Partner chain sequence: MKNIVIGRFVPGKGFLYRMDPRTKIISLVLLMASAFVIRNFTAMFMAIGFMALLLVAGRINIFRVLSGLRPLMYLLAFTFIFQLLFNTQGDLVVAWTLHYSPLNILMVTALVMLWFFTKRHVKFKFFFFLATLVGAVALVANLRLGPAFATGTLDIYESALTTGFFIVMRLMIIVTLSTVLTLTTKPTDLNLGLESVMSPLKVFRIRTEEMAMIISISLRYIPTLLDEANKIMLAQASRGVDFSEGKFKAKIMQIVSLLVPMFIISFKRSDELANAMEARSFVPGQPRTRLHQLTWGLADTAALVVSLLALTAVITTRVVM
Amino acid sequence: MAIKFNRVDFKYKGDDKKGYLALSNISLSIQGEGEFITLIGETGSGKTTLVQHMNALLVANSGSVDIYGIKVEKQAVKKKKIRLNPIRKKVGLVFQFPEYQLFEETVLKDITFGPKNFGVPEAEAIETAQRVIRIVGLDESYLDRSPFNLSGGEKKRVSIAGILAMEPDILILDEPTSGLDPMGRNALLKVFYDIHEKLNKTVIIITHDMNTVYEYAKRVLVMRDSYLVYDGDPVDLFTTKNIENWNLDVPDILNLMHRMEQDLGITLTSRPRSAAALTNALEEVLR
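Let me see this chain alone, in the form predicted together with its partner chain.
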């Protein structure tokens, strides 16, 4: 088990004494390879706080998080008994807003910043940068440009490349497709799925797009008011749970299937999760 949450509570300090409760009694485990997880829930439900615990950027008020055998808990971190950097090498987290991390003169320098912090030699880091910039859908001419003269979408891609260059075992992305056009969004989701498929890495994506969840996810986590209310299969989530209570909606494909059943009387034998699979299923029934 790569990451294991053990009854984690977390509160943000506020001006008043109460503070803001962001995580309550969270217990879950995540494998180090082969998982494709989406994390959903309404805004303010604690999604970002949860993923920031996964690479020890935040530390639980009570309870503990085991990350690759290192037990991260409040007392140990306070007394500096554990080194957090090795954790961050293994668990890469891409923040929602690229502005918070871009700072170098050129894209190349910015992408190699992470690997160099973890002791990767310069030449090797540059090679990696040339590789990852193509993975995120930009070309090598971008490497010499300033990260501040890029469009929002390009900045986002560069910030993702900066984390990919660290070659983490677990890749976590906080709303990676917000601010991208539909084409770019699909291409990037494909990239994450490829990383998951080909390298057998665990990928965790925070998203508000139910279609992404339904098409790609092998496992869904739903946050609601600081509680983890669902942890399991996406098909089960959308077909058996009362998701309106959690401010979620139904993926387009499921909506379409429902309308076909009601209005056209077509009942599919399988449960397609993408447009292509739906056409195949439809073809089978109509034939």
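Mind pulling up the form predicted alone next to the form predicted together with its partner chain we just looked at?
Only a single chain is listed, so you will not see partners or other molecules.
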């Protein structure tokens, strides 16, 4: 396993002595390739705290996180017995707000900053930037532009390109489609799925969009009040009990299928997860 949590607890320090418990007894394993995971839960449930442990931005108060064979424990980090840069090269994290990661004069300088910081020669870093800018759906003309003059969606793509330039095995994205219109959301999700499929990377997405969860995820993690309460199949997640207990929205396609059953008497034998799959299933039933 690329990442393994072993009974991890994490508490934020507060004004009072109690603080705020964000992670409770988390045990979890993630592979370094082949996974497309969505991480969901209500605001404050511990989602962002969880992923920040995955590349050692945060360190557990108790328990440990093993990242590519490096055991990240509080005392080891405090005494500088382990190096964190190799971990952050393997596990790339894109923050919710891309402006937090964009700071250079041009897109090219922003994307090449990470590789050069890891010792990659400038010429090679530039070639990498030219390659990854295309992967995220932009052309090379963007490399000469200021990142601060881009649209919100373009900034997100550039921040993703900057992480991809460091060639991580695992790409983590915190609310990457927030603030985008449906067309922009779908285009960006296709980029993520292409990265997963064509580059064979594990992709982990924090999201509140149940349509994204249902259509794209191969595995879903649900956080609830600092606990990991579900780790499994996205289709099996949306039972009445889970929806009520964890305050989940129902994906649009499931609502549509329910209306079809109630109003039209059409019952599908399959469980389509996309609009295209639903159309195909309907054609089969109506022939």
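We call the rigid core whatever largest set of C-alpha positions still superposes within 1.5 Å between the two forms. Numbering follows the first chain given and starts at 1. Note that the coordinates shown come from a computational prediction; the quantities given were computed from them, not determined experimentally.
Put the two forms on the same core and the Cα of T240 is off by 2 Å or more between these two forms. In the core-superposed comparison between these two forms, I126 has its Cα shifted by less than 2 Å.
After superposing the rigid core, the C-alpha of G137 moves by 2 Å or more between these two forms.
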